[in-house]
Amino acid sequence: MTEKTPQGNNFDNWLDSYAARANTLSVSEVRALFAVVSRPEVVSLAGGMPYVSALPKELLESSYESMMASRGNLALQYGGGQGDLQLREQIRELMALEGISSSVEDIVVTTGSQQGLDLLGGLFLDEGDVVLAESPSYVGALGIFRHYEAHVEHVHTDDEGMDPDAMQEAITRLKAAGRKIKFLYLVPNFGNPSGVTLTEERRHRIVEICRREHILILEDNPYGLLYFANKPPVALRSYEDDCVIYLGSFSKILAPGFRVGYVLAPPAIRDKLVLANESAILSPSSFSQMLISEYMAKADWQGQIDTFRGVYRERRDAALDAMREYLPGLKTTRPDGGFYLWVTLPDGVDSKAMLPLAVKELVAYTPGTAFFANGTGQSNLRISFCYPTPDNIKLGIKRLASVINLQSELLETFVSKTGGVK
C-alpha cells in the first residue's frame, strides 16, 4: 500500500512514483516570503523586484500597437526554438555595451535567463558533478544545481569578487579527490546577493585558470547595465569565446513579466541548447519577443536604462544612509550598481531564526542561508533596495534595527548570565 505523507493539507498518493531528483525540490527562501511581503503594512526588503513603475507605460502601449499592426499574426503564432531573428540582432547590440562581439547565430532566446540556467544544468550536470560558485551565490542557480544533484563548492569571495587563488586551490583539491568539475557559475557585476563586482584583474585570472583547467564559465549578468557611476569592467565573455557561456535578461532593464532572457554560447553548445529549448517549451514566447523588439526599435531604451540607474542609485543611497543612522556598527557592502546590500550581523545573531520576529515588526529581508548550498550564512542577510520607496527603505531598516539590536542585547544578557556558555 502506498504510504500517504502529509504535505500541507494534502496527502500524496504518488510518493513512490517520483523520480529520485524530485526529492531535491524545496521551497526557495525568497519565494516563501512572497505571501508575507504582499501584506501592505510590511516593508519588504526581501525580493529583488524591479521598480517597473519607473517604466512609462505609453512606451509599451505604442510598441504594442505598432507590433500588432506590422507583425501581429506572427506574434500570436509559434516561433523557432532559437528565438526571433530581429530580437537576436538587437541582443547583439545590447551585449556590445558589455564589450562582447558576437554572432547572431550563437544567441538563443530563453524564457528568462533562469530557463537558460536550467537548460545548461540539464545538458551538463550528472549526479555528483561539481559546480564552483561564489560565496554567497544566487539562490535561483543553487536550486537548479541542487535539482540536477550537483555538488556546489563555494569559493571565497570578498569585496573584489571571487578570489582566483582560492578557486585554484579548490580546483586542485577537488580534482585530486577524483571529482568532476563541470563549470564555474558567477554573477560578476553587482552580484546577487552580495552587490560585489569582480575586478578586472581577477576576471583575467579566472578566465585564464578556467581555460587551463578546461572548466566552463557561466557568466550570469542581469545587472551589468544598472551601474550608478562608473561602468563595470567588460564581460568575461569578451576575453574568451570558447569557455564562457554568457547569460542575459530583459527582466531588470525592462520588465520581468515578459520572461525573456538569452544565452550566448559556443556553436556546438548552442546547437544543443536549441534542441533542449525546443524539447522543453517548443519555442520562447513570440509575443513577448516581438513586443520587446518593437520597443527597442522605437523607444529610447538606453535613456530608459539611465532612468532606472537614477531610481536605483537613489534607493541605494537611502539604504546606506539608513544603515549608517540605525545600524552604524554593522558591516555592509556598498554596491556600485544593481539591487542589493549584503549585511553581516552581530556575533551570535541568526538571520533565519530572527526573520519571524522581523515580520512581526512589519519588515522582511532574505536570510543569508538562502545563498549557500551548504546551509551556512546565518550571520548574514540580504537587503533589496530596488522596489520600496526611499522613505519605506528608511522605515524598514529602522524596524530591522530594532529587531537586530534586541536580539543582540538578549544574547549578551544570556551569555553574561551563563558565564559565556551559549
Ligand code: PMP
The other form holds:
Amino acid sequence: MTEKTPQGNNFDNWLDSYAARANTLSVSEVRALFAVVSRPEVVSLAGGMPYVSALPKELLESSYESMMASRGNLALQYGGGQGDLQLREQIRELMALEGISSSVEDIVVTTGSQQGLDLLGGLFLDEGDVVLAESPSYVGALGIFRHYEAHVEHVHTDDEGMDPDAMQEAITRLKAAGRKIKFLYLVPNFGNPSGVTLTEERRHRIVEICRREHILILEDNPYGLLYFANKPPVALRSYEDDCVIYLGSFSKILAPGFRVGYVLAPPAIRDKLVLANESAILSPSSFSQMLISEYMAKADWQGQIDTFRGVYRERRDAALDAMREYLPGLKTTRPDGGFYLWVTLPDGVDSKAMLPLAVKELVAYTPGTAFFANGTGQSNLRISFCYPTPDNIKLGIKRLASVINLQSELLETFVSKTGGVK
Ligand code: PMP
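Could I see the form predicted in complex with the named molecule next, after the form predicted alone?
Full complex below, order starting with the chain above.
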C-alpha cells in the first residue's frame, strides 16, 4: 500500500533504484500551476494553451471520415520511424511559407516538437556540455537540457532578439575555458516567453558566427506563422542548411492534441534522428499524421491560420490595452505575433513570491524564474494572452495590477520606514 506524506506526495520506496538523471526531473513552474488555474473563477494568463475552439470541428470530423475510408488500416497500424511520406510532402509546403526549401528525405516527424528537442538533447548532450540560449528561454527546452545535464549559458537578449556580440563574447570565453559548446537554442519568432522576434540583420550575424565557430543552431519555430501584421524575416534555416536544425509543430497552427511536430536536419543528423525516434517510440502516431494530412488536403488550412492570427491579434491588443490602462509604468514587450508578453516588475517585487497572492486575487501568470536555468528572472513574469477571452484578459490584468501595486507600495513603505535591509 502507498502511504501519503502530509503534503499529499507519495512515499517512495525506490529512492535507491533511480538513475542519477531522475533527479534532474522537477515539477515545471508551468505544470505546477495547472491544478490551481483550472478553477473557473481564476483568470489564467499562465499556460500557453492554443485557442482550439476556433477550429472548424466539422471539417476535422469529415477529414476523419474520409481518412478512415481511404487509409483506415494504415492509420491504425505502426508506421515508419521517419513519419508518413504524404504528410512530409505537406510539411515541405508549410516550411516553404517561411522561406525554407527542403527535401522530404530530410524531415523526421516527431511526437510534438518537444520530442524533437528531447531526441536532439539525447543525441548531442553529455554532462557538462554547453547550450547557448536566449535570456529568457523556453521552459520546456530548459527542462530537457537539465535532464541531459548540460550547462545552459544565457546570452543577453533585447527587443531585437539575441545579441550577436554577446553571443560571440560568450563563445570565446567558454572555449577559452575548455568548455564544449554543442549548440545554440533559439526561438526566433515571437519567442516563448519574451514575445520578441530576432531581426534579419542579427539572424545573418548569428548564422555567420555559428558557422565560423562550428556550432549547431536549433531553430525552434512553432509560432512563425502566427504573425499579426507583417511576416517575420525568413527562417535561419533558409540561409544555411548544414549548421541549422529546424523544428516545427502543428500544435499552435492546428491543435496540440495531435502531438505532431517535425525536425528538418542535415542528412547525417537526420539518419541518427530516425534511429533515435524508432528507439524511443517505434513510430510517431500514424493516426494523427494521417488525419492532419487529410485535413490539409481537404481544408483551407492557410485560411484557418489566418483565423488564428485574427483571434490572437485581438487578444494581444486586449492585453496591451489593459497594460496601458492598469499598469502604465511597467515595461512590457510588444509582440507582433505568437502568444506572450514579457513584463518587467517594479524594483524589488518578486514574481515568484507574488504568485500565491495573485492566485488569491483570482489571476495566474508564470513567474520569470521558470525561463532561466541560472536562478534569475524574479523581476519578470510572462503573460499568455492566447486562451482567455479579451474581456477576461482585461479582468486578469486589472487584478494583477492591484496585486503588483500593493506589493510595490508595501515595499516603498518598508524602505521609507526602515531604510531597507542593510
Ligand atoms: N517550443 C516552444 C518554443 C514552445 O512554446 C512549445 C510549446 N509550448 C514547444 C516547443 C513544444 O510544442 P509541441 O511539443 O506541442 O510541438
